[in-house]
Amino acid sequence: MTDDWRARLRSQGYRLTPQRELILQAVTTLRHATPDEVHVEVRRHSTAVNLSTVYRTLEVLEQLGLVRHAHLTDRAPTYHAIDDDHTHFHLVCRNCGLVTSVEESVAADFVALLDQHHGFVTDVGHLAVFGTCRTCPETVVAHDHGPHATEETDD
């Protein structure tokens, strides 16, 4: 994490608090993290920090373009930092609740398609592509995962 984040809060009038320093950081730790999640992390460190503080903190980072979120389960979304230079989508296996992280240039002939044929553009940060894993066998689905396991690659 660097300072960038705090010009961009300043700039745009807000104040750079201990709990926003909290819940970023939690969020930069946990990689992929729901909104309760990130409250049981900052409450490791803090218990002045409740939840509603953190739903409306990350509302705030997120309009910063600080954090993202993505639905990679039926439940709250997900919530991962930015980084400038990294951004990806998800593959969330169904069996497992494996989360790979898939960088974007990997869907770039699809994102192009979509556009070319239907003029839509991709936010392709938002994606969540479901399915099974290499390690699953395909024909069992399981509905309730608990916390996702998460994986980062490039492929």
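Here we have the form predicted on its own; I need the corresponding form predicted together with the DNA.
Partners and other molecules have been left off, which leaves just the chain.
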């Protein structure tokens, strides 16, 4: 969240452009957003940036470890900025669409188990757990299509 992402860009031979700055800013502001939502957010603050640039930039930022994506719906991937010392994973309610961020440590035992029994090294930051809030009325959405809310109960 400091300024060192500029250094990180350059050190990898990437250039620092206004578009990249705007897009990283948008991802940070939105917390969890699809490429399209990022695109919309960027437009709110500046003249148009092309959607393909959003896609290309998100890819670059992800390579640099500045953002990550997870699949929170059956459709689009969702990007979020990375807080280096606060990896989290997501709970996604298929009734109300609520996305909850949960701190990595909650999955620690589970991850250890998968490692011991299956020799599998889990990428917690990419984990998305689907289900329903216990307090969520059973009947809001029949299928698991469009989420209707995207609030947060974050970190």
